[in-house]
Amino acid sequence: MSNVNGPGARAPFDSLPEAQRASDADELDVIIVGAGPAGLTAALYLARYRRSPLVLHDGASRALRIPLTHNAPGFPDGIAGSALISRMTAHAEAYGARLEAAEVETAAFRDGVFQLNGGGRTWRSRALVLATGISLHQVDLPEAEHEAAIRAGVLRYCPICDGYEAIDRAIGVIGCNENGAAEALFLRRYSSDITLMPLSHSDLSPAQETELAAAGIRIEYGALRRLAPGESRIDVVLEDRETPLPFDVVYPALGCSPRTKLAVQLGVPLSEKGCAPPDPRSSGVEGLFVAGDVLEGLDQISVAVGNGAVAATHAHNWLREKDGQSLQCRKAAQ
């Protein structure tokens, strides 16, 4: 970062650099990793705080795979995830945020500077926002067939997001432990036609099976041999069954893995679920803020947007304090 007042000096409080000039790339004020709803919201806020945030992303935001979401406030007719991300990207870029496709492989914090590496390149920043998201545990289908099934709406992964769209439909839930049972009970509010397939290694207790039966949820056992998705339905073929089980939609309840590799490298403490702490301010590492699905909490667009704004604001104020631009620091200097 260039200085205007001699060696080691930062810009004074009343003489901020113009948009934190992009040529000052040796040590940026702030880098954001991830370009989903959380990362792009953080980028927008930081850009409007007159920072010049750099967003590094691998193009793997889970939001890009959403065929149509009706949970994004302001879009009552729904919006495709790719369209939402495109709008959010354009919004952030309009205020000066920069996006760069890159897969960040390692992260370290030394002498007050974050260093990120990937693809033979290195980036450095004073503050860092991690919005790296999660990876779904998916059913075993060829990629093209899997994505086509998602677009057709016969394969869904988030009942909170789209259980409403499955009202009164024949719903199958694949999951071998309490997660599957809990998801089946959650979906029971939307349909009376629910079948849980805990596969061949169920962890359900007799009491839990009784609870599911009392709710009108069928249980079908057997190892999963094959899924056969079509345009308007999906067949589930279980071992030792002559005929497939037909459903309008199948929800795999197989869990997910938070993408915490960089957080772990930087020493962020993780929860029992492998997530970062739920508060975007409490990463445990000075100058590091975390946002989005990688946090422990509700994996929803609106939540990611909210804590993206929180992370960005705290990153901005943390930088202000470091530069003596906060009220407390100015009083102390008098």
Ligand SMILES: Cc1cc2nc3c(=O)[nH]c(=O)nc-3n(C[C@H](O)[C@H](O)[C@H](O)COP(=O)(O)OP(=O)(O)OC[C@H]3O[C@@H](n4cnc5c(N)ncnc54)[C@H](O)[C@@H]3O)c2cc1C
Contents of the next structure:
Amino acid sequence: MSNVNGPGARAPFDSLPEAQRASDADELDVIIVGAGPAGLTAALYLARYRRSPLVLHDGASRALRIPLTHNAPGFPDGIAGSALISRMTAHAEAYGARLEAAEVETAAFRDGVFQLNGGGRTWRSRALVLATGISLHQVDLPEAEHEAAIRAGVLRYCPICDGYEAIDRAIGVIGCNENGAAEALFLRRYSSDITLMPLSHSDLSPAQETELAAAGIRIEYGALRRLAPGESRIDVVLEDRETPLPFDVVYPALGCSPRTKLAVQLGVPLSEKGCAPPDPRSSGVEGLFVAGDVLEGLDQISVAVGNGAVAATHAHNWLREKDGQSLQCRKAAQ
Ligand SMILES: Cc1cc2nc3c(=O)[nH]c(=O)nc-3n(C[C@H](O)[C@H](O)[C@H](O)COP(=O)(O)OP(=O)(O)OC[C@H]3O[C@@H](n4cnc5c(N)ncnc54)[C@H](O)[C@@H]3O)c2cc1C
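Structure of the form predicted in complex with this ligand (previous: the form predicted on its own):
Now the complete complex, all chains and molecules, led by this one.
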């Protein structure tokens, strides 16, 4: 039977669903890179579409670092990020998704097939979902001390996530620039005790300084020398100041880098902010779908879950279309 649907396509309905072809590991229907909320939701949906998705991940979901999230819908008492990821993993695996720990180093797209490599291994698939997240730009602390400060809640990176938990606290914001100023103003709704401090120097304009002063936000100008996190407070040592400034919580506003290495290798153009585009197929990489923080937008669990579901459904319908399993005979537009 000739294959009318192009390279990589299968004949309509002539084969068992992927879920029943466990030995066909050579070229999978779909691989997902990323086992955070976006990738695991995509895996759950694709497994329930009977696609046996393979999830590759390097163990660095940002969600694993959340001590207790209070804005994940359905968990009014909060849930630890690690517990949420365990539940989401078990949920996807229960329907047949497979997870493998591996850092994917390279990605290529040739003749309608994605080829991924990492740690001396190769994986191939017809569709690919990138849910690779972002890397935070962090303050300079030894890793163990940094993560302990996050667990203690004295060092936080996302006011949208946990500004509510900082109500009426003494809050320090690091980053005397537009980002830092915007973050300090965002937090002003939660506390009247807010101090903005530079990492190295201040880039604030006089107009921005006036605006911050009008909102009751203090500005310190000495460069950051050292952070000393404790169990319930964090001291900030600034240049030219003898005594450290004590805070209940410090928010570094230092930005992030989307993890787009694989998207770039696949030839996908990034947005001005360096994020992956929502529909990479428009740039010619057929079968590529993207979800989660790596996209431009609100970096939140609920958003990652939502567009993980969307990416999975688009990938599944695209595969159905390639395989002639979608409705061919549509009414002409009226
Ligand atoms: C301290 C902290 C607290 C937070 N609190 C909240 C909160 O309260 N509420 C909220 O909604 N959000 C919170 N967030 C943000 C939330 O964690 C993210 O929005 C969410 O994890 C995004 O999901 P994602 O799947 O897009 O990315 P991630 O969860 O970051 O997952 C990315 C995945 O991609 C994988 N990956 C990337 N590149 C490769 C590669 N080359 N090879 C293999 N694997 C790769 C990683 O291993 C990881 O599995 C918080 C984040 C942090 C750090």
